[in-house]
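Here we start with a single chain on its own, the form predicted on its own, put down as C-alpha cells.
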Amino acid sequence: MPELETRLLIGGEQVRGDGDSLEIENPYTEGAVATVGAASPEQVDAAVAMARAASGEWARTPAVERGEMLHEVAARIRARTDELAEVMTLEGGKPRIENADEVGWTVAALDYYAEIGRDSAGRVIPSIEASQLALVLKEPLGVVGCIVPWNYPLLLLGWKLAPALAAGNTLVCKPSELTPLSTLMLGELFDHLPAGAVNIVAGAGTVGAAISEHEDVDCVAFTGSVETGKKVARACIERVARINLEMGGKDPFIVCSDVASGIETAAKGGAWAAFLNAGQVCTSAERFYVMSDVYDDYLNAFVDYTSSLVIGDPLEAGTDVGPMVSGGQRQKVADQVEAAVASGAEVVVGGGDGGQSHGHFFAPAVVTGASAETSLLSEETFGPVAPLVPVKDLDEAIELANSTRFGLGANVYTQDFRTILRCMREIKAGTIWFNDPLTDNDAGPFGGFKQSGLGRELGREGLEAFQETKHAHIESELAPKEWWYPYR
C-alpha cells in the first residue's frame, strides 16, 4: 500500500492540521485507513493569506509559462496513477479501474487548460473613432476557494484547479472530509509553482464555511448538495463574491421505440449510467422513461444485465460495483427505496448487501411501479437504483423529464434525428447525451439548469468562470472633444 499523506499544504509547506482529527474509513473493510488533522481556523486564515500573497506573482507570470507548469503538474500526477488510484479506492470504495480512469481524466483537464489558458487574454472590439483602440481584457479574480465532494475527489478538483490556475488565480482547496487522502497526496506535486499558489486544507463543513465566508476569497467554486450549495451561495452573496455552483441532479433517461433492434445495447448503456461508481455520480441516470411498446423488452434486458454485474472488493480486478462511500449514504438510498416500496413499488432485482459480509454495499437495484410523487422519482438518490417507468409517447417523456427542480443532465436513446432535435431543444438540462451516456468532454461546458447549479465548468466557459472582464478605452490623440463643455 502506498504511503498515506495526511499533511496539509499551506504556503508551499506540508504541515500537520491543528484542528479536529478526521478518521478516514475504508468503505469496504469499514476499518480506519488513516487519521487526518483538519485545518484550524488559524490555518485556514494562513492558507488564504498565502494565496493572497502569491496572487500578484502568479497573475504576472506569462500565460505560456503558467501553461508549462500546468503540463508539469499533469505529468507528475500521471506518473503516480497507480498510487493515487489505490488510495482513492481505499478511501472512497470506487473500483480501482474507475479510479485509474479518474486520474487520467484529471490529467486531461490540466493539459487542456494549460493550452487554452494561453490562447487569448481578451479581444479587440471596434472603437468609436479612428484614433482609438478598444480592448476587452480577461484578468484573474484573485484567490479562489475550491470545495470538492467525495465521489470524484481528483477530477472535480481538477475541473476547478486547472482553469483557475490557467487564468492566473491562486487557490485554497478543501477536499471532502470522507476522501481527503488522495488530494493531500498532490501537495508535493505543486512545488514548482510559487509558494502559496495552491493550498490544500482538510476539514468538514466548518472549514468549507470559513473559506466561503472569508473576505479575502474572491470566488468560491463548489460541487456538492443543493443544501450546502445554498449555504455557500448565501455566504458569498453577503460579501458579493463570485460563485460557481454544481449541485444535485435527478437525471432522466429516455428510451424511444425506435431502438427496439438495439434494446440490449440501450439497457447496457442505462445500467452504466445508473450504476457507475455505485450510482454516486452527479449525472447518474435516476429516472428511466421507456416507451410502452419496448418497455417489457427493455426491463428484461436491464434486469438480466444488472444481475450479471460483479459486486465486491473494489481493489480486485473484475469488480464492477464496489461499496458506497459510507454507511450514512447507503442508508439514505435504502430509506428512499423502502419508502417507494411502501407506496406500491417493486424491487425486481438488487437491493440489500449483495451477499457481502462487510462493507457499505447496496446491490444495484431495478425498481418498477414507483409513483411520480415518491422521492425515488423526484429527489436525488445518489445510489445504485434504476426506477423504470413506462410512458406512452415522447410528449409524456419530455414532460416527466422536466418535472423536477433539477436540470443537470439527461440521456436519450433514439435513432430518429427529429427526436434528437426536439429533445435537445425541449429538455431543460445542462448536458444531454444521445446514445452515449455520461461521456465528458473537456471542451464542452458542464453545469446545470434550475437548482442543479450556477455557472459552468469545462470548456472556455470554465476558464471564464475564473476571470474578471475589463474594458480598456484608449485614445491616442491629446485633443479636446467636440461634445465637451461648453455647449454652444
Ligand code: NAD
The other form holds:
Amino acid sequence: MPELETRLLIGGEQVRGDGDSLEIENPYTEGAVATVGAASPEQVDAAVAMARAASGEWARTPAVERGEMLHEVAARIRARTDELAEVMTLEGGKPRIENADEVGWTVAALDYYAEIGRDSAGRVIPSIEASQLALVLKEPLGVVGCIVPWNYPLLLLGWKLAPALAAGNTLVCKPSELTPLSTLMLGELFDHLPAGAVNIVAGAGTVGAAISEHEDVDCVAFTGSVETGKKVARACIERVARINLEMGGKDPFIVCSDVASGIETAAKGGAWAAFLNAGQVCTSAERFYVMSDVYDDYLNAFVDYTSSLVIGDPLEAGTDVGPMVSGGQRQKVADQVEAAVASGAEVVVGGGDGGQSHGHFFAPAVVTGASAETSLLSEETFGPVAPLVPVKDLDEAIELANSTRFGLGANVYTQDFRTILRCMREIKAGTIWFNDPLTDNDAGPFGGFKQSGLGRELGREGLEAFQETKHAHIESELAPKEWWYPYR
Ligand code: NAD
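Form predicted in complex with the named molecule, following the form predicted on its own:
Following is the full complex, with the preceding chain placed first.
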C-alpha cells in the first residue's frame, strides 16, 4: 500500500489539519484507512490569504509559462497513476481500473487547459471610430474555491483546477470528507508554482461553507448535490461572488424500436451507464424508457447481462462493480427501491448485498413496474438501479425524459436520423449521447439544465467560467469630441 498523505497544503507548506478528525473508511472492508485532521477555521482563512497573496504573481505569469507548469503537474500525476488509483480505490470503493481511468482523464484535462489557456486572452472588436482600438479582455477572477464530491475526486477537481489555474486564478480546494486522501497526495505536486497558488484543505460541510462564505473568495466552483449547491449559491450571492454549480441528475435513457437488431448492444450500453461506479455517477442512466415493441427483448438482454457482472473487491482485477461509498449512501438507495416496491414495482434481478459478507454492496438491480410518481423515477438515486419503463412512442419518451427537475445528461439509442434530430432539439439536458453513453470530451462543455446546474465545465466555456470580462476602449488622438458640452 502506498504511504498515505494526510497533510493539507497551505501556502506551499504541507501541514497537519488542526480541526476535527475525519475517519476515512474503506467501503469494501469497512475498516479504517486513515485519520485526517480537517482544516480549522484559522487554516481556512490562512489558505484563502495565501491564495490571495499568490494571485498577483500567478496572474502576471505569462500564459505560456502557466501552460508549461500545468503540463508538468499533468506529468507528475500521470507518473503516480498506480498509487493514486490504489488510494482512490481504498477510500472510494470504485474498481481500480475505473480509478486508473479517472487519473488519465484528470491528466488529459490538465493538458487540454494548459494549451487552451495560452490561446485565449479575449478578442479585438470593431472600434466605433477609425482612431480607436477596442478590446475585450479576459482576466482572472482572483481566488477560486473548488468544492468537490467523493465519486470522482480527482477528475472533478481537475475540471476546476486546470481551467481556473490556466486562466490565472489561485485556488483553495476542498475534497469530500469521504475521499480526501487522493487529493492530499497531490499536495507535493505543485511546488513549481508560486507558493499559495494551490491550497488544499480537507473537511466536511463546515469547511465548504467557510470557503463559500469567505469574503475574500471571488468564485466558488462546486460539484455536489442540488441541496448543497443551493446553499453555496445563497452564500455567494450575498456578496455577488461568481458561482459555477454542477449538481445532481436523473438522466433518461431512451431505447427506440429501430435498434431491434442491436438490442444486446443497447442493453450492455444501458447496464454500463446505470452501474458504472455502482451507479454513483452524476450522469448515471437512472430511467429507461423503452419502446413497447422492443421492451421484452431489451429487458431480457439487460437482465442477462446484469446477472453476468462480477461484484466484489474493487482492488481485484476483473471486478466490474465494487461497493458503494458508504453505508449511508447504500441505505438511501435501498430505501428508494423499497418504496417503489411498496407501491407495486418488482426487482427482477439484484438489489441485495450480492452475496458479499462485508462492504457497502448493493447488487446492480433491474426494476420494472415502478410508477412515475415514485422517487425512483423522479429523484436522484445515485446507486446501481435501472428502472425500465415501456413507452408507446417517441412523443411519450421525450415527455417523460423532460418530466423531472433535473437536466444533466440524456442517452438515446437509435439509428434513425430524424429521431436523433428530434431528441437533440427537444430533450432538455446539458449533454445528450446517442449510442455511446457517458463518454466525456474535454473540448465539449459539460453541465446541467434546470436544477442540475449553473454554468459549464470543460471546453472553452469551462475556461470562461473562471474569467472576468473587461472592455478596453482606446482613443489614440488627444482631441475633444463633438458630442461633449456645450450642447448649444
Ligand atoms: P454533497 O452535496 O453532499 O457534497 C459535495 C461537497 O460539498 C463535499 O465536499 C461536501 O463536504 C461539501 N459541502 C457540504 N455541505 C456544504 C456547505 N454547506 N457549503 C459548502 N460545501 C458543502 O454531495 P456528495 O454526496 O459528496 O456527492 C454526490 C452528489 O454530487 C450527487 O448529487 C451527484 O449528482 C453530484 N455530482 C454532480 C456532478 C456534476 O458534474 N453535475 C458530478 C458528480 C457528482
